[in-house]
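We begin with a single chain expressed as structure tokens, specifically the form predicted alone.
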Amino acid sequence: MENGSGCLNGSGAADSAEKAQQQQQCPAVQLSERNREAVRVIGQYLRELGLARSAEALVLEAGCPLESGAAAQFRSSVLLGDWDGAEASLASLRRALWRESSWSEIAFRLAEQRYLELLESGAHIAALCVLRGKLTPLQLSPDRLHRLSGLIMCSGPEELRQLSGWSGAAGGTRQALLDSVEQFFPPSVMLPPKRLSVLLDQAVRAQVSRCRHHNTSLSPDQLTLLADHSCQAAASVPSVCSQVLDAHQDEVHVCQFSPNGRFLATGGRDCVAIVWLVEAAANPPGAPRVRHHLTLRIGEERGGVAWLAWSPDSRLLLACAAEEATEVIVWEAETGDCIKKLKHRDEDSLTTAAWLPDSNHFVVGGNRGHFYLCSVDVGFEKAWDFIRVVALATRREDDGGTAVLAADTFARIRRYRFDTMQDETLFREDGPVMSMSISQDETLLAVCVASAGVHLWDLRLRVCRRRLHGLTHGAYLLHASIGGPNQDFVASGSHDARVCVWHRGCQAGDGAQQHLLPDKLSGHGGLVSCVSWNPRHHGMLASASDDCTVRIWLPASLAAAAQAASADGTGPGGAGFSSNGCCSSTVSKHQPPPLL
């Protein structure tokens, strides 16, 4: 085919006379060092795509070889299986290595590939000669050498490939070998593998990290390269109140979506926990709505609902009452049946809880020094004394066990293992901890710190990744939540009656100072104490407020579609939702709720 400047890519291998003639027709242009590097990277990319003739034409016109002559010969010898030629080329490249000690490792990998290919072809005598004459003298890892020597007993190629994990000479192993040794050479000699792909991926990830409203599960390689990435807030981030749930008769202190996203539980000072059902409309697709499911009463003597926790299987709902309460209650969410009431000691104050992965065990605690492991089957099982707990979470450990993370009154986040009765301090906060919330993948912990904002901790590295400011503090508890398809967003309540939403991935760059501050959602008439992201509908956020309501927030595009669908009776709940976004099928705050 014809090149843009008149150079031709021949249909076959051009001889030296044709190449010389082409060089005269296409004189090399003067390129800066940056442009020469770009040509090399592009040429490598074309070659990786299988467009070898196009890569050759690019190099010919630019007068810029992709790599040195010795490196090109080394590459060619490896791909052709010319192992003697590869060893000779490696000898000429020895001085170009980053470290002289790397030569033995490269020589071992070449001999290893040669040995495996000989075994695959049935040339066991030649393979034994490579083992004794080339691999053993290098005196590298005895374990690797022992493993390779054992392969000579394989009965055939299939067993060889199965035991070695090697896909065979025809399985791309020669190219994989080249990719593995390129790291030992400076890029001026041999480019790192897939360099352009890496640069493109880095560029897209950098754009995503600066996208204030990025809320998509698409991977970087699914995003376009033709324009800078930018998500539209209207299509991705909760920004519009689609419903106001007004069934509570007093302040609402807590709201929690179930792990499967099907239920929303809310509770507060009116001593009831309300379970709402989340339904997604078929038209428009993905526009979720909420309707009342059932109301559960904990008893006025308990002073209200302090905390709600869903079991991992979304079947059970646990409620902790206010500070003076000594009892926790577990209900079956679908039917409202009371499964368990637990009370251990009269002096207990059990105000926070978290479930373990088996959906049977859970931990409860309070700030009077009582911290228990319980189960639905048995009740109270184990205790950790003198631990004043203000917030709890659980996460799976590498050994298969479960760690309990507890924030205490000394501003510490500590790790407890009830199976081994071991504990340790993970980190200490700058001030009193009000609450904490763990991400779905259990790698991030959002900690609300009095007068210090929300701190986002990496639990694997035990470092604070982000300090999120912009919310208004006061004397009352605030709860944060991590959400979005990639767990990229953090939301929190605020004393100024607004919901704060941050994108945790925003990096320094243009507008970096702006990214430190949250988007704020207005609508509540009182302190917003708790927020919760829906783990299934990633653009859905719930907020609970002292104005006695719970608000459901959606991206603007979904919210408009959902309200239009409910107005004409095609959405979930049909005419059960009023045109102002209020759920008219919920229990009104002006009449007592039905009790279960």
The other form holds:
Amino acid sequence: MENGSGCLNGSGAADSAEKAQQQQQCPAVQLSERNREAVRVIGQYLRELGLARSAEALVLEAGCPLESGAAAQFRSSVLLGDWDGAEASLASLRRALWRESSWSEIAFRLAEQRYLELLESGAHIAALCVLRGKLTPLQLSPDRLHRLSGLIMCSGPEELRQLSGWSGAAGGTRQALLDSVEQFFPPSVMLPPKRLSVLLDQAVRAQVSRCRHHNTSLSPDQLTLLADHSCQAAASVPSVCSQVLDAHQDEVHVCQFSPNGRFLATGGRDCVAIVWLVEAAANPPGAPRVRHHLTLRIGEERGGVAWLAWSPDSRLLLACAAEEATEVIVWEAETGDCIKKLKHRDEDSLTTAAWLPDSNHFVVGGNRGHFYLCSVDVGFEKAWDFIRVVALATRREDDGGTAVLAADTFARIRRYRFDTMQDETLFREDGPVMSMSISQDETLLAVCVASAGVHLWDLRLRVCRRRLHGLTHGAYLLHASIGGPNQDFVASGSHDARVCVWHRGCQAGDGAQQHLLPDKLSGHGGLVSCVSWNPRHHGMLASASDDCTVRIWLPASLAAAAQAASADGTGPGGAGFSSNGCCSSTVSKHQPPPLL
Amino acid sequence: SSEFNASYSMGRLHIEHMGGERVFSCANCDCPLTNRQQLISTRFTGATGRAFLFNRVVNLDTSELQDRVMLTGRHMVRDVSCRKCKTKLGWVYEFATEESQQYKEGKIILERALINESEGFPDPVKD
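Counterpart to the form predicted alone, namely the form predicted in complex with the partner chain:
After this comes the whole thing, all chains and molecules, with the earlier chain placed first.
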């Protein structure tokens, strides 16, 4: 076996003799095959970082060369620009290749680098010799040859670099050439490039996929290597009720945060829509609290607020009333001014709505078969006949138009384009649809199916990604919401007065079933119909219940900060609160209790 | 109120709709129930007179199982009422003791006087 020291500096005879002596003096450490591989990989990592002497010392002490002698020779020749030497080394490596046919590819790339470097330094005659004598005889792709010969016309190194996309001899291209050649050789001869970095990245990604409460927007290469990654539940998943809002006089059926996360709208059987302000305390930062802003009446004869929808610019709030609702109302959220009362026909029943991206147009509909496109400026614009609408959402499409997604009484989720009057069925549910909610990035749709649970559909692939179970079923409408920085969390109400929170993404090594069960937040005294995630403060969740209250849930660490901020006495009151300001909420046994 | 109280009247009811060109609904509150396509027979009699037998009806609450002797024999039935206004509307056959009556099992009787018939619109084509 050759003494492949991987040494980058040319060494004189005296040096190498000394090194050989040193090696014999070092105690020979017996390494298993795995350990030898580890040493090689670490040595490569050190060398890539520029710690060449450490890499050498490692190789000496372990007695384990990073790669075969010829490969080491090849590497150092390329890095020094000794092209003839590189060719010679390559010839001796030829039989080690995975496939004989790749030899000409490697020879081509080697000659190409030589050619470009010669051109860069102005030696056009020599470059032409390389082109004729080395590149052309290989008889590879004529396109590449043609492109390379065209570069002779470049007037200077700047133009050469620009036209070819090659960053120059000093621009790391020699290393890049080595990296690109490594794939043609088995690992025993030459290591795959950046092997340790690849392994570390794989490990971190595996940890991320097992993280049960993954709720961070950090990319894998920003996460620490020093401990297995796992998002702390206390920091990311809501588990503590930080506020109980009891301004409503009757059951609360809807709650919606505005898209900018600054407002919360709630409404229910008392025919009133309340707008709340979300305030993030400055000190400590990130502890959001909710404060009453406006109370808006929709009129007694309308049977209560059935739905609330925020315009995408968070400026306008639209309210639909319950069953016999012929009119929808639009207010400006900041001032409370009623800017539109839209009524089309007396027999209409408009119980659900969604806005289009221009914050002017919106669609409304109901299960008696009314499905309209309207706008704040003009009012009623267009009708789509004979569709019994159960739920609505909108989605921007690739051609710039907006598709209206509607679930109907036949459990179909269809796509309607009011501009082209095209429609299409996207998919069909296997049970009656109660409600629908689209994620903020418009890629996922959460469909609440009666007596089944929450089904998550991928809108681009048109497949059902997850079926979420664990909520308690019954005869009443439930709404779900998708939240979290990566659309990873789904929450919904439940008939057993608890809020269900699922983390949809993680794959458990010990069976994915475990993670389909939700964390359950207790505290409400009646059925929880509707939940909403705050799009700006990702761990903040609101829930609306038949116990006439709305509750705000925060991750345990944030909640503690929020309590401290409310020490001036304007803290949450109302039923169900114990004296330390936290209600007696518990988290189900599927997750350890949060650390406060 | 941190105790869950099951006797609250709660939430917004999930009301289904079966569609159809002729829709039957509750005469008291207009809650949609079924349609002409689901009608099997008009030759039944209930407490208020004529009654219809339907294949499938939605938005109904059912009572506990009852043993009832009718003109056609002994049956196990449940009373059905409108989910929205709780008005009793008829009954559903769970079990028929006589073999000739077993075709009624799972089907629903709605009394004609307690339901309205109205115009719907054509169902969407199956796609």
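Here the structure is a predicted model, which is why all the values come from computation and not from measurement. Numbering follows the first chain given and starts at 1. Note that the rigid core is defined as the largest set of C-alphas that superpose within 1.5 Å between two forms.
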| Hey, does Glu56 budge by 2 Å or more at the Cα between the two forms once the core is superposed? | yes
| After the core is overlaid between the two forms, has the C-alpha of Gly526 moved by 2 angstroms or more? | no
| message | Rigid core superposed, CA of Leu356 - does it shift 2 Å or more between the two forms? | response | no
| said: Once the core is aligned, what is the C-alpha displacement of Gln202 between the two forms? Give it in Å to one decimal. | reply: 4.0
| request: Could you tell me how many Å the Cα atom of Pro192 shifts between the two forms when the rigid core is held superposed? | output: 7.3
